[in-house]
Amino acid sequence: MSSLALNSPHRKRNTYTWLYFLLPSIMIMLLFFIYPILLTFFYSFTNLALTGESARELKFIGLDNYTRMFQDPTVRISIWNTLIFLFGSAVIGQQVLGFLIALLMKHKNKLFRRVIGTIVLAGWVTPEIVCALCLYSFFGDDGTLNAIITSFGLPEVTWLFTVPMLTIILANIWHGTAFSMLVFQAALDDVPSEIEEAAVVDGASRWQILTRIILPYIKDSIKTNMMLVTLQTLGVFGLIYAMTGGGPGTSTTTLPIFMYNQAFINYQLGYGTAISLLLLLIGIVLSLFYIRSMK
């Protein structure tokens, strides 16, 4: 009798009930994530273009786009620029600065935390294009920074031409540090104060408390935040394009900028999609690295 109950149609229907609840999510993933990736993968093997003969007749050209990509010196420059921008603004800038701000705000009164938090959050909630225009006005030839240094009798500096990579790194740090600050604030608030008080009683210095108690306690938050800010920074486009346009020359041309130029400025969509897959591959490799380190 029990065997019949286990194998009844009603039992089988209940087994697959969970599938009905997942169907909307599965359909959305297939439509807006899996399908575009597969379509991009297909177009990367074609001569797809916006104008000219290639726009009238789509042809399968095999690995020609990938061969061209790995022979193009600008691609290597773009990869190098992307890594510099990623390491400078995400790994060092946003991560370290966000942690330091959160640490300085720890155990402070509510008014102090609200004021500092609001100031830092102002850069994060500002739309990317507005942020780019603000920083362009700050680093421009007639901008705020030159007005400050000339008031001390120093000569003007063409920041966007002399150190363009540094300017976009600082701009992205200002724009995204608040996210890291919020993550670390939540993590630091979870560190038991009793452990820190016991360490102080035992004669531990502030540096020892930081390195032997706080950092090990919040290491999972550090890794999670690192993965999130890395993936966010990897796809930054509007900030760089509005401030420097990838120039001067190719000094700030990252992979998103180079992909856009090839696909929508030079109208070579097939080549542009091949570059986008390279960017996707870098993101996947970094994600797998962070996930593995978190385990």
Given for the second form:
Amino acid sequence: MSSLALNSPHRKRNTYTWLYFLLPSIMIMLLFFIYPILLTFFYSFTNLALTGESARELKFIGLDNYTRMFQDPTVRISIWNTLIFLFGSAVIGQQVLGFLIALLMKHKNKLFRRVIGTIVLAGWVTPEIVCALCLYSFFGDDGTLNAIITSFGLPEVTWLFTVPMLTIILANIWHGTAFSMLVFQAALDDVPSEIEEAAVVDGASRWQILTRIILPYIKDSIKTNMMLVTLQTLGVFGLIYAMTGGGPGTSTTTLPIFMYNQAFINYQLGYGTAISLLLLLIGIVLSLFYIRSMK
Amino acid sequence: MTKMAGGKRVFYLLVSVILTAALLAGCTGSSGSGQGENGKKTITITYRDDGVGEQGAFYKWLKELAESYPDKNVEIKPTPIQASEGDYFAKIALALKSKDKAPDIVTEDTFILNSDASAGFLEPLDDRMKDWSDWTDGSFIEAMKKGVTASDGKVYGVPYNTDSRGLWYNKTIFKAAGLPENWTPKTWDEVLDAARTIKEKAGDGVVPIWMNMGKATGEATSMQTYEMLLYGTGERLYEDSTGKWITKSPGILDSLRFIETVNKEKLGPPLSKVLNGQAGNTATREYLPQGKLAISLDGSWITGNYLENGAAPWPEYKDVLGFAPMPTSKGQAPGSITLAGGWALSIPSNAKNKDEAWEFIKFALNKENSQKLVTASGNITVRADVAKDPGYTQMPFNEIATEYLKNAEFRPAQDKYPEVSTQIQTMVEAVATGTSPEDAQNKYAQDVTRIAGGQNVTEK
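Same protein, different form: I have the form predicted on its own, so give me the form predicted together with its partner chain.
Everything in the complex follows now, all chains and molecules, and the chain you saw is the first one.
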């Protein structure tokens, strides 16, 4: 009893020592994370521009950037494109394909796992811009894909022009699937084989094992992965910019591309920051949705 | 025990304070510029390096000037920015804004000069110009002065090169199709008729006429295609007298109909090739030299590709290519039209050695030195005396391309131009892909009104 009472001032002191250790990291967080966000928030209410009359003096213009954003039809198109890209490449593509690869590899021998795993990983370790260049030359008019299909006597298809959204979705799947595969491989390894064996003994079909045992067991991994992949995909810029530049027209203009165009092609930084906040908002809403559905 | 704990606490505190201080110190930029060492003044010159570094014509030229510059108390230091053209504008804007980073001289595209001037980044040069005889005695082509004059009427740079635009055509294809080898179309219809003849006679392997029509080709679509057409109808993008952007007009519709006709009758390149960021290079570096393209509406600089050290060497270009002026829509005065761009040397407001910078500019852009630069880089001169020099005129097409500058028009010296230009590209691409000219014009009108404000637009 007495020793506890003696210790209490020490403990109190100790509760603050964490602060000393964390202070440098907190400073980093404040400086490189919180401060830019606050600054972005502030600039989105100004006429900040790289050049031109408005670069002369920074003016507070209230909600002008936001009203402009909601009147701009390209913003609506960009949001829609972003969602299609997100759904196609992240939710359907990377998530489902990553899971399937992981599942199919589960009980296979080591060599098989290693070979397939390496091949899938190759897409992931390739830097984004290299990946974009590879897939550009794959889908290009004189690219590999057309060389293959014409050798079968089929007509050439201008992939990047006729189905641009599909090409960038496939590119992002190619680039990102390995991440989901790794997450699911780890999750599937955690499913105890006794339960599966017991289910087999009880006469469960493979489908039943998948839907009644495996999926519920790795539910949390699915949701975490969903959130990570969503946030990664939301910010994809280089891949799309290098492959299609957001075109033809606005058919692959996602929000990051649109934001770049406004900020660095039209030099309207203020408007660009407002769009970046819209992107942040979409990310937050989706994350909250996933977090809620995790409970 | 308590003592130990106290010591530890001081230690923790110390460590964290040191780390935090180090972190903050690392983040604040060190300031202070090394100026006037060994009594010499350093003049920094910022220009765009497109990746060739010390092989670049501009760098070599600067180096030569630095050695021959008579004032030995001044050191000339190149500070290039390696970037694409679009990124270069963004980067110099950031540099010019900063008191520490602003160079003493900067190369400015006339496209962005007005914006940088009205942002207060550049120094007006009128007072200095008054005492420079080269500027006042007509050595510079008068029309070129428009390009460096901002909307406030002041001059913000000395131009050093320019370009003109017109119709490049392949004489071999023309001859085979029974068209004149010395082609000078008088109206748009004559241009279209020539294209139709080629389509009929030259077969599927030849694209009759190439114009950049996509958003991806950016400014090339606005300037080489749309503005060459629009200005040929006698109309302009922006009405100087009222200060308003023209959002709807018969000229806009005529220009769009030309583009519509080219695509409807399949006189142009396949859309997948032309609506692509590489379209310009595809036309000049592949289609034209390979004899797969008959007419190309493009800039005077494309022959730079065909020189020995160019991107697509093609020694025969001198004989195979012709460069016809772009006619006005119905042949009305002045008969032909060209848009001109080009680059200038400017002095940033934040420059530290403005007087020395001006002295150097006068030296660098005198007749002899400016001729060296345009000859090495394959550009067109802005000086009337260089234009007459045999050393300049012997380069193929130089004389004719300079001749076109007589009717040269510049893009509006307006802040909003870069944004309006993006809308032009959207409009042109829409028509190329099948939207009716009327619908495309309506959308353009809406977008430009949103950008410029309702009080700053007008219809004709």
